[in-house]
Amino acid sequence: MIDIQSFSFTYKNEAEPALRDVSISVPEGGFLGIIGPAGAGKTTLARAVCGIIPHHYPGDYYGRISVGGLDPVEASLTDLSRLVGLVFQDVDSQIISTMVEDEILYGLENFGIPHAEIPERIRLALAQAGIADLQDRTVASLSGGQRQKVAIASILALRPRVLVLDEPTGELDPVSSRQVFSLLKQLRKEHGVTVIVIEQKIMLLCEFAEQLAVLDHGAVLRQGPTREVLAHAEELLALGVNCPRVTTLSRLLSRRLGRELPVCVNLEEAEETARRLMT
């Protein structure tokens, strides 16, 4: 489904690149989840998927990127918008309308979503997101986390094949930000669709993620499997990223045991492992 190969990009009048030769391939109902430092390129990443760049950020590209079989430098972002969907870090910078339930509607409506379509795509969203008593209230009401549920019931209301999220639960709480994971789950189960996340919430995203990108200086320095990118975990945290404590503690188990034990991703797998040791 997203195919990126030998990619590079420097935005407009900056000397460095944002981002240096970065190869990365999501098959169709994957889950790529993306850490790395401040500054390591990762939004930069997900403008570039969705085509923002280089329409809205020009600057020196290079390589390739294919999306569902279309190039963002050649497909129009109207194309590229019906195919990906994008919840900005920022939410504030995405959400124009002032009701909860015209932001839902400004998007269906450009996109000639049929009338009779409408109402029930709104209230699907909606009740996705978690926000169904929302529906009626104004923009400028809401907490933070509530903006966050609206923005992404937006995206989910257009129904894309991709979707791109920028740390989606930056503002919301615990369960709230399981909810959300949650919901991506659903939505590849069901719908197959391919999901790409940016998010600092190590532990969360981890369980929930097949696949990890580590990106430093604008370069991919890890990418697999979450579970082999994770037995790296002294090389993550030099970067300053942190891992799940669970796989702190497995890793540093197995140096102090002399002994490879497996690297925990959750607390059910820490317990286990626990409960071997003891016996």
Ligand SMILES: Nc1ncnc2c1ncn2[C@@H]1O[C@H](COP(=O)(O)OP(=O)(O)O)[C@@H](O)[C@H]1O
Given for the second form:
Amino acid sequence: MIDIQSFSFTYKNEAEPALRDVSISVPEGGFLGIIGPAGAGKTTLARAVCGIIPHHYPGDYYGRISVGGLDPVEASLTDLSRLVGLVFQDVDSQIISTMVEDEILYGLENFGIPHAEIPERIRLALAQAGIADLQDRTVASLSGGQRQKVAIASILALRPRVLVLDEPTGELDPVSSRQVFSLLKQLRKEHGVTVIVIEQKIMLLCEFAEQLAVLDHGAVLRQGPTREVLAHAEELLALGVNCPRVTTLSRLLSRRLGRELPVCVNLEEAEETARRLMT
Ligand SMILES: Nc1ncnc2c1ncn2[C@@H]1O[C@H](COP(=O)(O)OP(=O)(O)O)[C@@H](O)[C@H]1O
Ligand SMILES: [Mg+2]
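Having seen the form predicted on its own, please provide the structure of the form predicted together with this ligand.
Following is the full complex, with the preceding chain placed first.
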């Protein structure tokens, strides 16, 4: 569904490339997590996948990207936005309306969704984002977390086949963060939606993502199945990227005991490993 080949990008008037020779592919219905330190190029990659690079951000562009068969350079932003929905890292730059309902409505009207369908789309998107009760509120009266959910709902209402979420839980508490990830899982399962999430909450990300890509200085340092990437916990920690605590602990124990223990990515696996060590 998403195929990025040797992609490099340098923002206009910048000396250093923000992305260097990035090659990543995500199958239809796949779930890719992107991690890396600040300034690694994660947001730039999200912008390139949904076409706002190069359409809104000029610069030097090399390599090839294909999203659902569309080339973000050649396709119009209108066609791209029907296919790919991006939830911005900075939600306040995404939200343009004064009222919550208008924010959801705006995209639907732009897409020419038949009027008869609109109320149900709004209702469902708000319910999926867990904010059915906020429909008649002003955006200004909401907390940061509630605004984040409005931004997510406004994208969900458009029902894109590809969802790119740039740190979508930055303002959310643990319960709401998990709800967002559970919803993404459901959208994949029931509708084959392809998901890319950039996320700092690594434990949560690792529980849901099949594949991880680690970016550093604009390049892919490592990518592969989540568990394989996490096996390099020391490398991630050296970059300043958190690992799930149970993963770090299992790697540390592996080294201390001088014997290869399984890579634990959740509490159940850590418990199982601990039990085996004790018997
Ligand atoms: N609009 C922009 N114009 C110029 N440089 C930018 C712009 N956005 C990001 N950059 C630069 O590109 C690099 C990668 O940034 P970004 O993609 O935001 O990283 P991340 O999301 O991983 O923190 C950084 O060096 C950053 O300063
Ligand atoms: Mg970013």
